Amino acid sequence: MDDALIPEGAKRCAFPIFMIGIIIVGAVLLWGVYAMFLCWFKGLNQTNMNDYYGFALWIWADLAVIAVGGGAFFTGLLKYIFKVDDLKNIINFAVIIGFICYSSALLILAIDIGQPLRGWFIFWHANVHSMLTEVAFCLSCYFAVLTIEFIPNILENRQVNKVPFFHHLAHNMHGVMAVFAATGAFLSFFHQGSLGGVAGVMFGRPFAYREGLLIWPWTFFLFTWSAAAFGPCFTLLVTKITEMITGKKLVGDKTVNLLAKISGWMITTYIIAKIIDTIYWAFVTAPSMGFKLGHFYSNNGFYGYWILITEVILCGVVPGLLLINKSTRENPATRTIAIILGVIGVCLNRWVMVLQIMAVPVLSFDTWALYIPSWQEVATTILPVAYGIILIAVAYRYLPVFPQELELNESADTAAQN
Amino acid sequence: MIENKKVHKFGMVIDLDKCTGCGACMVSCMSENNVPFKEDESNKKDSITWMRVYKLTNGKSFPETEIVYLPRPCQHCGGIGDHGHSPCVSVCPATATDYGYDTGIVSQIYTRCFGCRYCMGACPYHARYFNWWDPKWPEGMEKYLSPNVSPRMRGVVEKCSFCYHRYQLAREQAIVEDREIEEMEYQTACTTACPAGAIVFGDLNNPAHKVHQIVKPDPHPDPMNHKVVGKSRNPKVFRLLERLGTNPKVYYMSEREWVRKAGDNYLKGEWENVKTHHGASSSHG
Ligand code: SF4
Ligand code: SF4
C-alpha cells in the first residue's frame, strides 16, 4: 500500500501489521497526552509531587534521556570531528534517537512548569548564574542542530529525494554536516555540563554539593563525560532492539565493536573519575558541613548502599570492563548486558542526582522525604518512550537511516526468494 | 534623601526558650500575607506555611524530657561570603527571586516565576512553597485579603518576604519625611503578633536596634569557615545550618545546649570545638 515510500530494495512487514504496532503504541501515547493536559489544565496537583519533592519522576526521565541523548554529540564528533568513518553506518540512527531524547526532554519540561505559557521567561528574564539559564539555551540550540542534522535523512525518503531541490539540499547539507557536529559537540559539552551543575552548585544540599573549577561543580565534568560514555551504550541498545524486532542485522558487527569499544574506554576513564569523585565528597566535602556518608544512605525504606554500589560498580567498573575487553565485547551476549548495565548505570545516576537529593533531610530534625508517583506522572513519562517508538517505526520503515540494512541482508533475502 | 542611601540588613532573633508554639506567628503571617490555604490541610508537605512551627525534642525519656518549638521563616539567605548569591537566588534561572543589597531581603517576583521549582531544590530549609493549586477563598472571605499584597496564582512558587510591604509602607513614609525609618514602624507580622515576644526584628547593620544589640554580629568572616560571615558573637546565639554557608539573617536563641546543636549537622566530637570556638568569639564582643 505504501510501497512507493519505502526505500528501494528494501523490505519492510506489511502496512497492516506496521499499522497495528503503531496504533497499539499510539494508544500508550494518547494516555500520556491525556495526562499532560490534565497537569496543564488542572496543574501539577496532578502529581504527587510536593514541596519537600519538588522534583519528581518525570524530572529523572528528562535528565536521563539527555544523557543516553548524548549518543547523538558523541558519535556526530567522532564521525565529522576525529573523522572515525566505520560509524557512518550507525550515525543516522544515532541523530533520530538523538532528536526524539531532546524533543522528549523539552516535551517533559514543559510540562513540568508551573507555568508553561511562561516558560519564554528563562531567555528573557535570564539569570547568568543560574546553570539552568544555561541548560535552557543549550538545550533548544542544540535540538535545533539536532533538526538541522536530521533533516537531510527524511530528505533522502524515495519520494522526497525525486525532487531535485530536495536531493540537491540534502546532498549539500551532508556536506556542511561537519559545522553542525562540532557546534552540536560544543553545545551538547555545555548543556550536558550545566545539567551537572544544577545539582553539584547547590550548596545548601549537601548530598549534591561538589567543589569544582572556577564556576564549575566536579559533576558539571561527570555529566558531560558521562553521556558521552553511556549515550553510545544506549544508541547501540536501541539498534539491537530494533534488529531483534524487524529481525534484520541492521549496522554490521565492525561498526558496532568499534563504538562499543569507545564507549568502553569512556566508561571506564568516567568511573575511575567517579570514584575519586565519590571518595573526595564523602571524605572531605561532606564531612566539612556536618555530614557522614551514612547520613546519606540510611534511615529510610528506599536509599540505601545498594544504589551507590549498583551505580558504581554494577552498572560502571563491569560495563566499562567488558566493553574493553575484546574477547567480552565481541561475544553477542556479554557486549549487550554491558551495554544494558551501562544505560542502567547512567539513569540510576540522573536518578540519585535528582531525586535523592530532594529526599535527604538537611535540617538536624528533618526526616526523609520519600515519594510515589501518580498515574500522571507514570504516564507522562512514559509518553515520550511511545512516541520515540512511533517515531522510529516511521523513520526505519520510510526513510535510509541503516545504510548497510541491504547488504547485510542481502543473502539471507535470496534465500528467502529461491 | 537619608533613606535611598543606608543600607539596612534586615535580620531576626527568635528566642526558642520563649517561644510556646501557640503558632501565632504562623496565623499572623498567613492572613497579613494573603497565604491561601487548602480545603482540606491534612497533607502538610503540600500546605503553604511561610511561616511554619516544628516541634524538637531532646529525645530523652520522662522525666529528661523537652521540648523546645522552632519558628522557621523564610531565613534570608545572604550566600556564601554573604555574597547576596543565596542558594535561591543563585539558581532562579528566570531572576524571579532576587536579594535586595540595600535591605538583605530576598524577594519573589511571582509574576516572573514560571514554576521550574529549582529554588525549592536549592533551599535546605523548605522555606520555599509552591501553589499546587488555585488559591479559592471561602465566599466572603475574600474582603479580608490585604490590599498590600497581591495573592499568588497556581504554578508560582511563593515565601516568607518579612513582610516586604510594610516596609515599602515605613520607607515612602519616611522618604516624605525626609528621615529614616524607626525600629518600631517596620515589623513583620509574626513579630508584632507574638505573645510571647519571642520574635525581635530590626536592622543588624544599626547598632541602636536590638537585633544588633542581641546577635552582636560578628564583622570578620569565621576564621573556622571563610563562608560563614556575621555569625553572631553572642554564645546563645545561633543560625540554622551555618555551617553551610548559606549566611541567613534569622538568629536563635537559647539557653540549652541541645537547642543549640540541633541548629546545624555535626560530626562526633566536632560540637564541642565549635562550641568552644563560639564561646571564644563571644569574648571579644
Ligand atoms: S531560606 Fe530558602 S528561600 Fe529563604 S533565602 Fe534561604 S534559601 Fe532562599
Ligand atoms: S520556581 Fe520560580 S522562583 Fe523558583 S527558580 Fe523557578 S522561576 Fe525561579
The other form holds:
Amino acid sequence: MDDALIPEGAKRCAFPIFMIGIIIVGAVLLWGVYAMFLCWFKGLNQTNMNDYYGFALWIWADLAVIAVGGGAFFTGLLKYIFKVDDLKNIINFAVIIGFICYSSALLILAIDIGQPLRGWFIFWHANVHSMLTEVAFCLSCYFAVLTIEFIPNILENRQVNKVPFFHHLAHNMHGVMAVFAATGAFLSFFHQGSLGGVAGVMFGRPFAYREGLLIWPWTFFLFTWSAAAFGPCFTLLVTKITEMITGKKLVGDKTVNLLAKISGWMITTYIIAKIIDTIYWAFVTAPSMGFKLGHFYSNNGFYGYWILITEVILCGVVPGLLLINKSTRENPATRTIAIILGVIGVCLNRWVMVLQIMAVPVLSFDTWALYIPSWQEVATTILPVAYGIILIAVAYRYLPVFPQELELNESADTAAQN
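The form predicted alone, contrasted with the form predicted in complex with the partner chain above:
Next comes a single chain, given without company.
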C-alpha cells in the first residue's frame, strides 16, 4: 500500500501490521495527551507537587531525556568536527533520537509551567540572573539545530528526493552540516552544564551544593561530561532495541564497537571525576555546612546508601570498565549490559539531583519529605516515550536512516527469497 514511500530495496512489514503497532502505541499517547489537558485546564493541582516538591517527576524526566539525548551532539561533534567517519553509519539515528529527546523536553516544560500560553515570557521577560533562562534559550536553539540536522534525512525519502529542488537542498545541507554540529555542541555544553549548575549553586540545599571554578560549580562540568559519556549508550541501546524489533542488523559491529569504546572512556574519566567530587563533598563541603554524610542517606524509607553505590559503582564504574575492555566491549551480551547500566546510571544521577535534593531535611525540626507522583504526572511522562516510538517507527519505515541496512541484510534477504 505504501511501497512507493519505502526506501528502495528495503524490506518492511505489511502496512496493516505497521498500523496495528501505531494504533497500540497511539492509545498510550492519547492517555498522556488526556492527562496533559487535565493539567492545563484544571491546573497543577492534578499533580502531587507541593511546597517541598516544586521540582518533581517532570523535571527529572526533563533532565533525563536531555542527558540521554546528548548522544546527538556528541556523535555529531565526533563525526563532523573530529572527522570520525565510521560514525556516518549511526549519525542519522543519533540525530533522530536527539530530536525526540529535545522535543520531549520542551513538551514536558510546556506542561510543567502550568500556563503554556505564557511560555514566551521566559524569552521576552528574561531573568538574566537565572541559569534556567540560559537553559531555555539554549534548549530552544539546539532543538532548532536538531530540526535542521533532521531535515536532510526527511528530504531523502524515496519520493520527496525525486523533486530536484529537495534533492539539491538535501545535498547542500549535508555539505554545511559541520557548522550546525559545532553550533549544537556549543549550545549543548552550556545548557547541559547549567542544568547541573542550578543544583550546584543551591546553598540552602547542602546535598546539592558544590564548590567550583569561578562562577561555575563542579556540577556544571559533571552534567555536561555525563551527557557526552552516557548519551551514546542510549543511542546504542535504542539501536539495539530497533534491531530486535525489526529482526535486522542495522549498524555494523565496527561502528557500534567504536562508539561504545569512546563512550567507555568518557564514562571512565567522568566517573573518576564524579568520585573525587563526591569524596570532597562528603568530607569537606557538607561538614563545613554542619552535615555528616549519613544525614543524607538515613532515617527514611527510600534514600539509603544503596542509591549512591548503584549510581557510582554499579552504573558508573562497571559499564566504564566493560566498555574500555576490548573483549567485553566486543561481546554483544556484556556490551548490552554495559549500555543498559550506563543509561540507568545517568537517569539515576538526574533523579538524585532533582528529587533527593528536595527530600533531604535541611532544618533541625524538619523531616524527610518523600513524594509519589499522581497518575497524571506518570501519564504525561510516558507520553514522550510513546511519541518517540511512533516517530522512530515512521522514520525507519520511510526514511533511509541506516546506510548499512541493505548491505548487512543482503545475505539474509537472498536466503529468504530462495
